[in-house]
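Only one chain is shown below, in structure tokens, and it's the form predicted alone.
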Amino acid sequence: MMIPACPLADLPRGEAFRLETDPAVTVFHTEDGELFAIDDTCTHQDASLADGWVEDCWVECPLHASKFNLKTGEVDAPPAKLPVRTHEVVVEDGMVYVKLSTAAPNLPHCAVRKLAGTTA
């Protein structure tokens, strides 16, 4: 499924745009001008990676400093142990689109419960 994210002109380099999909996806525009999309939630705990720090092709979780590779989704160090899901990004006529992956997301248990509408 391909969904529109935002006009490329509205996403400056070094910034991120969070899509309110279920689960949320974030598009990152790196300082080098590359675009990447990954699941927004850290695989360790319910933290938005859109609020993280981006350096080169890595985003650092704002809670516990695990870093995720924006190209592959791989994680560099604990406490996160699982990669984040990556998505294809396409730019057509100045609009950024995200082609959602069909792979299962690696969400932390607390985020899964939130999506399911339960808190226990």
Given for the second form:
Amino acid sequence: MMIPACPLADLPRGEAFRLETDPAVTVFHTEDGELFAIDDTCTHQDASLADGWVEDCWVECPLHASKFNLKTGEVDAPPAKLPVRTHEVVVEDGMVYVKLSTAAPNLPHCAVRKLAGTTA
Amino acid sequence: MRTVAVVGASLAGLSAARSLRKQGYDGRLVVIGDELHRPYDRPPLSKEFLAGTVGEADLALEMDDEDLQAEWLLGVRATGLDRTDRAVRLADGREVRADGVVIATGAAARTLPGSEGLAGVHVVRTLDDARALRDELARGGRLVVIGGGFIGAEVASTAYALGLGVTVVEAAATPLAGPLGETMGGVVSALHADHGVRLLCGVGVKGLSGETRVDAVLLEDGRSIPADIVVVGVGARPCVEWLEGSGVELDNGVKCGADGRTSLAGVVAVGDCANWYDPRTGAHRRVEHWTGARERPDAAIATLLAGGAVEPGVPRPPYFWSDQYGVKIQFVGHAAGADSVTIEEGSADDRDVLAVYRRAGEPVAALGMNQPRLFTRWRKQLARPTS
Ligand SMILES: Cc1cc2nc3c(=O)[nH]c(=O)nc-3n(C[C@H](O)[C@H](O)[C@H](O)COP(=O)(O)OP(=O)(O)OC[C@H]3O[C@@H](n4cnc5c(N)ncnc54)[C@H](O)[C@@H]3O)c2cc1C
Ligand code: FES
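Same protein, different form: I have the form predicted alone, so give me the form predicted in complex with its partner chain.
Next comes the full complex, and the chain you just saw is listed first.
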């Protein structure tokens, strides 16, 4: 499924755009001008990776500093142990689209509970 | 280098073992730890694990398929370091000869003198501590927490959520004034009263009462606070006794350079036991937080493998988080030495704050309460090299 995110012009380098899909997805525009999309929720706990610290093609979780590779989703070190799901990004006519992955997401326990509608 | 011994099998030790392999060391690697458990994560011990929302399997720090090709000597304590033949002596009489030694023995909870052997009195440092406390909290009752620092405050918050009546006793006038300064220490510790948890400040603890099981905490002003369970959260001391007489210089833990090098060649120290030199402040500082124990071994191992021949970089300023009453608290930098604190976003009354600490107009620290996005920006800014 292709989902329109935002005009490329509205996403300067170094910025992130969070799509309120379920689960949420974030598009990152790196300082080098590359675009990547990954699930927004850290696989450790309920943190939004859109709030994270991007360096090269890694985003560091804003809470406990596990880093996720924007290209592959791989995680560098604990406390997170599972990779984050990656999605394909397509730019057409100046518009950024995300092609959602069909793989199962690796959501943290608390986010899974929230999706299931019960409180953590 | 043919053998490296890592002493301490927790976050800093595991991170050092990983750094060794990542940085290309392919010799013998021996990891020595006095706990029986494989490396596990401590922050949840006062939070989710104590609350019962995460189990023991979730605490593992190793990945499922991880294999560092290390020999794990677990359940055995290091009792000495012999500088002449560079050997780590173990409590069971064995010896591990090594060309390189990583000291990662962390810290142990301070206890209250005279509380030994009294049932119902706990500290929270190890998995075994947390299991015992979790089982007691599940039975309910009145909890008194001695010490309003981070671990005390987190235990109070978890116990409150479990439905216990909680009192926190703090000797200082304001809890957390050391790490956060008076003003913000006051704002963060106001979370207790917001939730009906009683906070008694500026009063010391004289002792505990009870025959076999604690029944009250006796305060220096003569009051007696009834208690079914007591948690002592009065800080931790570095586990470095085993290094006495080894030639490794000790001063509030292992005294280290800005890259973890110690006074002995071929020996580095990392994590809660290490008192690293901080080039930003020009002083040594023993940082007892997760992120330092996780990150700094990278630099220490680079130094170890290079035989000390690399120039240490400037480490990122110390960072930590705490979760209390559903509020995410984050702090970076050094509050001591700041001459002003301003709330740049949110408001103290809403417990939703981004505060910046400055010295002579220059930002030196930042505190966030439920402000991960802005906080990360400040953390990034504070990590920029100072000119
Ligand atoms: C309850 C709790 C909650 C926390 N919450 C947070 C938080 O929210 N945020 C944060 O930033 N930090 C938090 N921390 C701090 C963080 O967990 C520590 O900074 C971190 O564990 C330090 O890792 P370390 O490996 O240096 O030391 P430790 O984790 O203390 O590990 C040292 C290991 O060495 C072993 N050892 C000691 N002496 C010997 C010896 N002679 N021989 C062999 N082995 C030995 C010890 O048994 C232990 O297993 C918390 C800590 C605790 C206890
Ligand atoms: S929530 Fe991301 S590392 Fe913990």
